[in-house]
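To begin, one chain is listed below as structure tokens, in the form predicted on its own.
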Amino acid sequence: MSPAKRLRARMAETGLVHIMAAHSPLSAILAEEAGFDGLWASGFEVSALYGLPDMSLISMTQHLDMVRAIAGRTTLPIVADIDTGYGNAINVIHTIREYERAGASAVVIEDKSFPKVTSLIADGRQELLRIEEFRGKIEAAVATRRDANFLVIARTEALIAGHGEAEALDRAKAYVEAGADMILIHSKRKDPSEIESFSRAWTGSVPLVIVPNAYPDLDAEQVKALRNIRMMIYGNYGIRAAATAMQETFRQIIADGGVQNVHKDILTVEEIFRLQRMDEVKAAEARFLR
């Protein structure tokens, strides 16, 4: 069973899958060990890893290389954040081919204009494409995929852009007509009211995806009660957790003039060896090095 088919099966089995953002193979390994159903190859996180804002500044090649590296170190399905698809519908054809070949099980493509600006920034430039133009991107993605289980998830930013629920519903319905397998509805309100209202109003034939970054109090039980949400993506928690730990540790070392007070609170080198699968390397050395 392909990872894409496993992702669909997991959604059917549990009703709701939990997808953790990853910005590196190591973060993917940690997410798999924690028990997540899949990985979010996050543009925000990879941009942050490069020290850049999430504004279409990293290239498709940079993001794709990370997806390929992650796929090589995990068995979890990967949902790739491809932003606006790196261009028009013709670019999307190339993008889908490359991401599927790299090991992604799904892509999320959003209806903003290129270059995009991250959704959660205050007073950000949030410009949406014409519905017909974005429909063409979805149709191109669906027509290009080789594995019928590969998910094409259409993300509407209508609520982010301040256009309201009616516009968001109209766009979502049009994207389903174009062949989208799921709709990601995004909101930056500090409470889940927009998401709950949209979910109740949604009568489309495909399920919804949410990214509860701005409204973290919405938990899995509440989401299941909304009935038509099948995927929760934890969009930037990996890089924020990593940056928190590094920031605190680095500052403590400078304050203490050494590592005497931090070494006991961080992972041991032996644990890093385990995550790197050094035991496999040692076994290979014993078998093959003469």
Contents of the next structure:
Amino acid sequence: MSPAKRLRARMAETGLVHIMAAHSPLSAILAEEAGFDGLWASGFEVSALYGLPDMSLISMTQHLDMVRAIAGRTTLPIVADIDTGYGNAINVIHTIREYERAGASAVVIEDKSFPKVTSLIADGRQELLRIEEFRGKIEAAVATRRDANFLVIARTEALIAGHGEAEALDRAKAYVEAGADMILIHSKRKDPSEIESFSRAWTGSVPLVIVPNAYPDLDAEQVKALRNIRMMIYGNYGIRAAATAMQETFRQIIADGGVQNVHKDILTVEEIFRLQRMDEVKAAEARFLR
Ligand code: SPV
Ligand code: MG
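Now that the form predicted on its own has been shown, please provide the structure of the form predicted in complex with ligand SPV.
Next comes the full complex, and the chain you just saw is listed first.
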């Protein structure tokens, strides 16, 4: 079964899949071992990995290379964050071909203009495309995919841009008509009220995806009770967890004048060897090196 088919099957079976942000193959391996259903190749995380803001500064090639590297080291389905699709509907055709070939099982494409501005920033300049133009991008994505199980997820930033629920619903309905398999509704409110309200008002024929980054209190049980959300993406938790650990460890080493205290609190080198699959190398050495 292809990873895309597995992702759809898992959604049907459990009613809600949990997708963890990954910014590297190592973070993807850790997410797989922890038990997530899939990976979010997050634009925010890969941008942060390069020390850059998430504002269309990293190239498609940089993000795509990471998706390919992640796909090479995990078996989990990958939901690729392709931002605005790197241009207009013509660029989207190329983008979908490349991401599907790189091993993605789904893409999320958002209705902002290029270059996009990261969604959660206070007072961000959030410009949306005309609905007709974005519909063309969704239609291009759907027409280009090879695997019918590959998911085209349309993300509306209407709430992020401050246009309100009616506009968000209109846009979401138009994107479903264009062929979107799911709708990602994003909110930067600190509480889940906008998402709960949108979800209750949603009568569209496809399920919803949420990214509870700004409103962390909405847990899986509450999400299931809303009934039409099938995917939760933990959108920036990988890079925040990694940065927390590095920040604490690096500061401690400077404060202590050495590594005498931190070495007990971080993974052993043997554990990193295990994650690198050194056992496979050892087996190959025994078999092939003469
Ligand atoms: C990402 O993780 O890149 C996202 C989610 O798109 S957010 O940064 O919250 O917009
Ligand atoms: Mg993003």
